[in-house]
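Take a look at this one chain, the form predicted alone, written out in structure tokens.
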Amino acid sequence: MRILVAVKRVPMTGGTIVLTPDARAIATQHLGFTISPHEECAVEEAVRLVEREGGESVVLTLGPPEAEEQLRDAMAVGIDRAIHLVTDEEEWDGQATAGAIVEAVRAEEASSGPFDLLLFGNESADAGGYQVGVRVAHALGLPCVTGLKGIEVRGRLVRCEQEVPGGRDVFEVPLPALLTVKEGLNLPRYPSVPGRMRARQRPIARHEPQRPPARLEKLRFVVPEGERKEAEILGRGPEAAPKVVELLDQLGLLR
């Protein structure tokens, strides 16, 4: 089985997200970088499938030279090879990104044979566009199932599970196929020190795709408001005691 996993270099999701003044990008001066949590699960699933079924796994990213770090992280947990579509620092839109990935997939399949499975994260943790995997599947003529929390390969079929209100939807599609997965599909492993050492020695295939003229316009990003926390001062010193008792009574803790 040959599996391709597409990943993206994104700011650390645990940090505070601040936008640039034009609201078209994330200000990254004080942020570290990683791959999206959904894509971490895609990498882990590819490693598990190859361990079980045999074959080869390949990780691919489109991004700046610094994205090599994310490719080596993927190889450190068991991915066999890496392809880096090197760009400048400017973000590519979903259509241009999908086009470059399609060309890279076709070139890789022409030289090394077809892929059985292409795995994408459901959406990236920064732009959250949800469209690259679907565009790639359409261009390659592959069946596509999105938002998966369960994958099971059965011969030349793959059983896919989506979480929906009240249960799960189940689909079976033939291979080759493209699937987009969500965090929670599995528990990704951490790279070991020997794994990192081996990954450091592995070559990375680098290509510089030509960026096409932009056909999509980004208007702005919006950072969702977080949960607001409020605190009420009941009083200071002994004067607060009656109010504390009243509050405990309201909460039913004195009964």
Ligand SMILES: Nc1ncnc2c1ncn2[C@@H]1O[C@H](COP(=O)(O)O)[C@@H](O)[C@H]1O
Second form
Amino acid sequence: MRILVAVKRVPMTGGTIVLTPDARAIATQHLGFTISPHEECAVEEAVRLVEREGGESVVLTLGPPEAEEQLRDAMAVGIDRAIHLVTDEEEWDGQATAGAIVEAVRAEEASSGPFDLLLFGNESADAGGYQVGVRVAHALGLPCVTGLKGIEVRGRLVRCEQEVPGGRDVFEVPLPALLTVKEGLNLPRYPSVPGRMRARQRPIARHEPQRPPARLEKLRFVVPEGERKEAEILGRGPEAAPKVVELLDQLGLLR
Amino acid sequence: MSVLVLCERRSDGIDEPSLQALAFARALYPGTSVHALACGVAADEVAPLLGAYGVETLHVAEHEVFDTYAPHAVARAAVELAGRLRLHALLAGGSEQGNEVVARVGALLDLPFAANCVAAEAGPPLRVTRVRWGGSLLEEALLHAELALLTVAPHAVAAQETNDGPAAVERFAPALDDADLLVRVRERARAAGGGVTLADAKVVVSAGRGAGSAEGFAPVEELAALLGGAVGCSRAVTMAGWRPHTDQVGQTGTKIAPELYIACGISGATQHMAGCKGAKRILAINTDPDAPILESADYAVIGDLHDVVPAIAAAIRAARNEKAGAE
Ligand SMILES: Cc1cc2nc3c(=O)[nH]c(=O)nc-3n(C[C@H](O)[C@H](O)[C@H](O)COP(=O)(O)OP(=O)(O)OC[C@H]3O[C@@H](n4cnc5c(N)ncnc54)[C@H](O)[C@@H]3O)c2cc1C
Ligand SMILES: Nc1ncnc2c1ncn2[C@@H]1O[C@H](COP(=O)(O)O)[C@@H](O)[C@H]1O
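Next block: the form predicted together with the named molecule, after the form predicted alone:
Below: every chain and molecule of the assembly, starting with the one above.
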């Protein structure tokens, strides 16, 4: 099987989000970066499928030069090679992102043969656009099933499970297909030290796509005014237990 | 000009996010005629309901594929209908299904799509405020398109009844080819029922990295059981393999809305808090009096969860015994 996984570099914000002075980005000087959780599961699934079925896995990202870190992370857990669509720091909208990914996939398929499976996150952690995978699938003429927590390849068919209230909905589509997944699909492995060493040697193909004008044009970010609360301290240590029980009683939760 | 709202059916009518999207659409374009699209519904049951929420015309797409959920076919039907109506905007509720279907419409028409909007001002260009990071950040943006595609973040606005009579019904059979019919629910696997679900529980007791191990959850489970609640956890816990992902609260886990959320040994990262914005009250139990979670908690106990949680469980038992004795 040949599998492509699309991942996005996102900051690991902690307890509060701090913006840059122009409010067009998150201030990231003191933050680490990661792959979105949904996409970490996509990476893990690709590695498992290739371990089982043979073939090759390729990770792709569109992002600034520093996003190489996330490509190396994916290769450290077993992805074979990477494609980096290098951009400046400006974020691309969903349509532009999808367009560049489609071109890259076409070029890659022309040189190395078709992919059987393209794996995306259901939504990116930071933008939450809910669209890049769907757009790429449409442009490539592939069936697309979204939000999956179960994937099972059976020959040239793939059985897909979506979690819905009270159970799971099952879809079945032929390969090649594009699937978008959610965290909970699997438990991603941690990279090993030899894995990290190997990842440094693995190849990254770089391209610099041109950014089209944004059609969903970001003006600025606003941190929502959560009510900042002053928590009432009920006590310290186990001695606080009676106060907690009093509270539960007030709230009618003791019955 | 008019607006079209895609309405998602539910066993007993139309889902709440769709009704919220209707209210959003009417506020955005006051006086504009409101059309709704519903697939595979019994028109005579749905028309009075949607009429009461301000829908002038209900378009019902008919095809056997709509017996189940078939998102691509729904998007095709919406695109066909949009071609016949002169639309400012096409909206849906910001549910998983609403977002998926409108994304497909965006792909089919090659138009931009703004997911999970909380506010909008008519344009052109349409100006939207939308939710990012599962609700921890808002983005103001312009949508450059002749036809605006957007979904409405859940609970951004309340559903609003008007006093209108039933919607007029127009049925149509959308042209669908084999590729449009491919993506559809083939089978519904029902989970074995029973137990309080995390999403619906009145009390949720969660623990994070502070639990220290899978075994560290024993007192948390005990407290949850005593309160008839559900057990939750942070992502640090699921990544460590101490609990299944189904227990995870947060942006990439379950969104909860209990009367009381007891968060033990959880620091309060934005992505965790994105999952408990619906909690009425939060009680944090943490060794660190400066943990960020204390800024969103109503109550706190400073201490080691391994001591505090069993003490609370014991005190609940004692209080119940006392009550039973007094009766
Ligand atoms: C894109 C993205 C999505 C994410 N989605 C989610 C999500 O859905 N849900 C989620 O939870 N996280 C999510 N995360 C991870 C999140 O950023 C945090 O890393 C995570 O929530 C931290 O878990 P924690 O609070 O258990 O651990 P920590 O941050 O390590 O905090 C542990 C806390 O326990 C306290 N403590 C330690 N020992 C004890 C003790 N014995 N008794 C009492 N208190 C103690 C400490 O003081 C500290 O406050 C996401 C991250 C990213 C980047
Ligand atoms: N810049 C990017 N580079 C690679 N993949 C991306 C990028 N942005 C989004 N994606 C993929 O598309 C999915 C959906 O993104 P979105 O439409 O922004 O919610 C993500 O989970 C990723 O798999």
